[in-house]
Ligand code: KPL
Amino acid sequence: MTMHIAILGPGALGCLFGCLLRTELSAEQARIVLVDHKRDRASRRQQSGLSFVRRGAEKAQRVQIDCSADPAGLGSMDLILVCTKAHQTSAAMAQALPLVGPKTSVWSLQNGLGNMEALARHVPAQQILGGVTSQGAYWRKQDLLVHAGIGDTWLGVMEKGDQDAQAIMDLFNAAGVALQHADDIRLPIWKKLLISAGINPLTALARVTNGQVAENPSLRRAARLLLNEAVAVAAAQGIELDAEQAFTSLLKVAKDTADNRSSMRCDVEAGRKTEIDAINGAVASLGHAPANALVTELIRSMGRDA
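Using the sequence just given, produce the structure of the chain by itself, in the form predicted on its own.
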């Protein structure tokens, strides 16, 4: 049975999952469409496809994926994979409502806190899946996507309901994207938040790749400070995390995605609004976290967040 999948947010992460699924799954296994709010970009990619450099490969391959700027013309989907920036979640979901049927699973695979809650303003909580991923990708140039790092991907339900998590896991595993199920999805979301809070703002402020956060002693110390504050805030929310284990994970992600330019750095350099409020800003809003509050203000001062 064909699974119909729409990907909201055709940036680096959304297009990465689109490419991974499209190159490994047959048309009988999955119908995949990238839903774009930019009509000209959707038209260009529909006609020309994407160039995709796999992790470890030297040459790009051409990947043809359906792209559309007209959700109303696509029909309802089995799965909507939400890969927009955190601050775009509500608006993107409102525009994508024609894709939602009574059995559609809506899976947030985004950075930061509050994304499932934003989706739940438009879709029943029983249809929502939460998730995180440490997969990394960036644009080398227009429509040339580089797979910069392989990492864990998690999913779990917001509230038990009609989400077919097992079918999604089976399909993604068949495409070589190993998924892990979380009984309480808040735990991996917070674990990913710790990593994002420690890496992303520092790469944006210092204009470095992820790997430099692990290699540069000053950046390592700053990352540990940001992470330790977030661990303390999580504990106050009833979510117990091990700071040393989390910092080890942060360093591993930084090394595994060493060549990756974080999305926050890319956004700052392009003058776009960042996800700082959903990451470090969210930590600072929930408890005493002066270092997280400081980097939030610094990133805000650099562009569209101001």
Second form
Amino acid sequence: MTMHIAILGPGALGCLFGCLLRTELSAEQARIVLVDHKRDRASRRQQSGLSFVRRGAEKAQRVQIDCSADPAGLGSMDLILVCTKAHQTSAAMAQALPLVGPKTSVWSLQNGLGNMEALARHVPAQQILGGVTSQGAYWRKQDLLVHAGIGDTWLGVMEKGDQDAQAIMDLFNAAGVALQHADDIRLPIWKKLLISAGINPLTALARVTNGQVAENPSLRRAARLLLNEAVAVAAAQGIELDAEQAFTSLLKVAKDTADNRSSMRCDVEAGRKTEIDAINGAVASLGHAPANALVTELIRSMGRDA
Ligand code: KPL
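The form predicted in complex with the named molecule, contrasted with the form predicted on its own above:
First the chain shown before, then all remaining chains and molecules of the complex.
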């Protein structure tokens, strides 16, 4: 049976999953459409496709993938994969409501806290899955996407219901993307959040690459402070995380992506709204976390977040 999949958020990550699925699965296995709020970009990509450099490959391959700015005409989906920035979740879902039927699973694969809750304003919680991914991708130039790094991708239900996690896992597996299932999806979401909370604001404020957070003693201490606060806030929410282990993971990510500019630094430098409210801002709003509150205000002061 064909799985009908819509991907909301045509940034690097949404397009990465689109390209991985489209190149590995037949049209009988999956119908895939990238939903874009920008009409001109959707029609350009619909006509010309994307160029995709697979991990380890030297040359780009052309991927013809359906793109649409009109969710109303597409019919209901089996799966909606939400890959937008955290602050766009609610608006994107509201626009995508014509794609939702009673059996549609809606899977958030985004950064930060609050994404499932934002989706639940539009869709029953029993249809929602949460998740995180450490897959990496970036645009080398317009419509030329590079798969930069392979990492774990998690999914798990928000509330027990009709979400067909097994069918999603089987399909992604068939496309060579192994998914991990979490009984409590809040754990992988928080683990990723701890890494982002330590790395992202510091790279944006100090204008350094990710690697500097591990290398520079002051930034390393600052990252530890942000992470420790977030671990304490999580514990007060009943989510037990190991600060030592989490900091080891943070340092590993900083070293593995040493030469990269974090997404938050890129957003600040491009004058775009950042995900600070869903990362450090969310931590500070849940409990006593003055360092997280401080970096949130500083990032907000720099641009489009105010
Ligand atoms: O995912 C990232 C980002 O750029 O947002 C890193 C820096 C690798 C971890 O937060």
